[in-house]
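We begin with a single chain expressed as C-alpha cells, specifically the form predicted in complex with the partner chain.
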Amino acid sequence: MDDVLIARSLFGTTMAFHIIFATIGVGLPLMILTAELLYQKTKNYEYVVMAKRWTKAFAVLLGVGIPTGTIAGVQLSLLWPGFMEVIGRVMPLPFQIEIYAFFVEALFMSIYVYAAERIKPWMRIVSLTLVALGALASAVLITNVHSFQGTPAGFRIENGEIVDVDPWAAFFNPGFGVTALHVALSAYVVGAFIVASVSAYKMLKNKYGSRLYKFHQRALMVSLVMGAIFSFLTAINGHESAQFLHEYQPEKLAAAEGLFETQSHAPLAIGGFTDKETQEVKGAIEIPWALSFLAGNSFETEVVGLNDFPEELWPPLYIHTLFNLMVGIGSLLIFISFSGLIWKKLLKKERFPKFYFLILILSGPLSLIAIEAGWIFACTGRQPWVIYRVLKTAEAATEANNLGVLSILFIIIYFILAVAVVSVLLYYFRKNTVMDDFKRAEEKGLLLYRTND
C-alpha cells in the first residue's frame, strides 16, 4: 500500500470508531432530558431510574468517545498537514468554537453526575440540557467543516497562494445548513433506536406484565415517540441533502445512483452495483423518471451523468450501495417506530408480536450502520477531492513514513477499547439491576445518581 492509501485508511478507521460514540454522545443526553422532563411532569420515579442509568451508560461511553475524537482531531494534523494548514487559515473558526462546546459539555456533565445530590432539581435540568446542547454543537461544528470541504467558501486561490481570506464567509458556507441539520436529526435517531434495542430485549427476557416490563415498556415507548419524530424528519432533510448534491456536487450524486448519462426524466436505481464497463447499474430495481423528481421536484429536471466528467474526477463507483444502505434503513426505521406507535395507540393493542420485537433488537445496530454508510458515502463520494475542486486528497497527505506500523498499534488500541467498553457496561448494568435502583429511589428519595456498588 502506498502512504496515501495508509493514511486515508487510518483515518476513516479512527472517524468510523470515533462517530459510533459521538454519535451516541449526542443522541442519548437528548433521552435523559426526556426522561427527566417526563419525571417532571408525572413525578413517577422510574423516570428517573431511566435517566440515571441511561447516564451511566453515557457516561462510560464518554470514557472512549472523548479520547477518540482527540485522537481524531490530533490525527487531522499529524495524516493530513496540507490539509490543515488551509484550515488554518480559511477555516479555524468551526474548530475554535467547538472547543466552547466541549468545554461546557464537560464542565456540565461531571456537575450533572458528580454534584447531583448537591444541585437543585431545576439545576439539574439546566446542566443536563448544557451537556445536550455541548454535544449538538459539537456535532453541528465538526460537520460544519466537513460542508466547508464539500462547498469551500470565504477564499480565492490566486498563483497558489490563497487571498481575501473570509472566515465568516468560509463558516456559513452553502453546505453548512442542510448538513448540520442532517447530522443532528441522525444522532437523535441513533439515541431513540440504541433505547429501543435494549428495552425491546428487556422485554422478551422479563414476565410479560411484571414491574420490569412495564418499566422497559415505557422505556420503549419513549424511544419510539422519539425515533418516529426524528426518522422522520431525517428523510426529509435527506431529501433535501440530495438536492443539494444535484447543484454544489453533482458527481457525487450522479456515482450514488450510478447514472453515467446526462438526462431529464432520470430513473431512480435502487440496489445492484454499478457497472463501469456497461455503464449500467446491474440488478437494480429502476423507478422511471424518479430520480429527476428527487432531484429538482420535476420529471424535467436534467441530472448530470458521469460521463460529463474526466474519469479520473469520478468518486468511487461502490457509493451507490452505501447510499442505498443508508436510505433503506431509514425507510425501514420510519416504518418501524410508527407501525408500533400505530399498534399501540390506535389499534389499542395490549401486546407486541414476538417478531416485532425482533425487528426492535435490530433497530438500534441498523440505525448505526445508516450513519457509518451515510459518512463513508459523504467522505469517499468526494474523492479525489479533499477539498472539493481546490485540494487533492493525495497533495494534502504527510509525507513522513512509519504510517503502517502506526496504523496497526492503532487499530490494536480501537479493538482493546471496544472490548474493554463492552465488559464494562455488561458488567456494571448486571450488578446494579433496575430493581437495585428501584430500592435506592425509594430509600433515599431519589439520591441515586453517585451510587457506583
Partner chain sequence: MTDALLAITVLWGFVFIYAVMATMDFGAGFWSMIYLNRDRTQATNIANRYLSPTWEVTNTFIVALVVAIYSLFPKATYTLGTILLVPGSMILLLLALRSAFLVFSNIATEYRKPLTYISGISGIIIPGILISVLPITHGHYIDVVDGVANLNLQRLFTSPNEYAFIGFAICSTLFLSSLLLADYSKVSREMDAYKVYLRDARILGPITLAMAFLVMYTLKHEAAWLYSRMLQDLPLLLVSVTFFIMGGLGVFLPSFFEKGVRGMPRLSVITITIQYLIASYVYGKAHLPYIIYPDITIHAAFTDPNSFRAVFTTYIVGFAILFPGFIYFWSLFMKDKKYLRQAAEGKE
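Got the form predicted in complex with the partner chain; any chance of the form predicted on its own too?
Shown below: the chain alone.
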C-alpha cells in the first residue's frame, strides 16, 4: 500500500476502535439518568441497582475511550499535518470547548459515583444530567470538525494562503446541525440496544418469573422504550441527511445510490452492488421515483448523477453497500423496538418468543455495526477530499515513510485493550452479581443512596 492509504488505514482503525467506546459513552449516561429518574418516581430500588451497574460499565468503557481518543488526536497531528494546518487556523473552537465538556463530564461523574450518599436526590439528578450533557457535548464538538470537512465555511484560500478567517462561521458551518443531531440520536440508539442485548441474554439465562428474570425484564422494557423513540427520530433525521447531501455533496448521494445519470423521478436502489462498467446497481430492488422524493420531497426533484462529475472525483462506489447496511440495520432496530412494545403493552403478552430474545441479543452488536458503517460511509463518501473541494486527502497526508510497522503495533495495542475491557467487565459483574446488589440494598438501605430514606 502507498503511504497515504496506510495513513488512512491507520487512522481509520483507530477511529473504528475508539468510536465504539465514544458512542456507548454518550448513549449509556442517558440510560443511567433514565433509571435514576424512574427510581426517584417509583422508589423501586431495582431501578437504582440498574443505574449503579450501568455506571460501573460506563466507568470501564470511559477508561478506554479516553486514551483511544487521545491517540486519535495525536494521529491527526502526525498523519495529517496539511489538514491540521487548516483546522488550527480556522477551526480551533471545537477542540478548545471540548476540553471543558470533558471536564464537566468527569467532574460530575465523580460526584455521582463517590458522593452519592452525601448529596440529595435532586443533586444526583443534576449530576447525571451534566454527565450526559458533557458526554454529548464532547461527541458533538468533535463531530463538528467532521461536518466542517464536508461543508467548509469561515475562510477563503487566496494564492495558497488562508484569508478572511471567521472561527464562528466555521463552527456553525452548514452541516453542523444535521450532523450533530444524527450523532446524538444514533448514540442514544446504541445505548438503548446495548442494554436490551444484555437484558435479553440474562432473561434467557434465568428462570421465567424469577426475581432476576423480572429485574432484567424491567431493564429490557426501559431500553425498548428508549430504543423506539431514538431509532424513529434517527430515521427522520436520516431523511434530512439525504436532503442535506442532495444540496451540499451531490456526488456522495449519487454514489450512495449508484445513480450515474442525472434525472428526475430517480429510483431508490435497495441492496445489490454498484457495477462501474455497466453503470447500474446489480441485484438491487428499485423503488421507482423514491430517491427524488427522498432528496427533495417531490418525485420531480432532479438528482445529480455521477457522470456529471470527473471520474477522479467520484467517491468509492462501495459506499452504496455501507449506506444500505446502515439504513437496513436502523430500520430493523425500529421494527425490533416497536414490535416488542406492541407485544407487551398492546397485546398484553406475558412472555416474548425465544426467537425474539435471540434477535434482541444481536441488536446491540448490530447497532454498533450500523455506527461503524455510517462513519465509514460519511468519511469515505467525501473522498478524494479531506476538506470538501478545498483540500485533497493526498495533499494533507504526512510525507513520513514506514507507517506499516506503526499500524501493526497499534492494532496489537487495540487488541490488548479489547481483551482487557471484556475481561474486566466479566470479572467485575461475576464478582458483584445483581443478587449481591439486592442484598446490599435490603440490608443496608442502599448505602450509596441513603438520602432517599
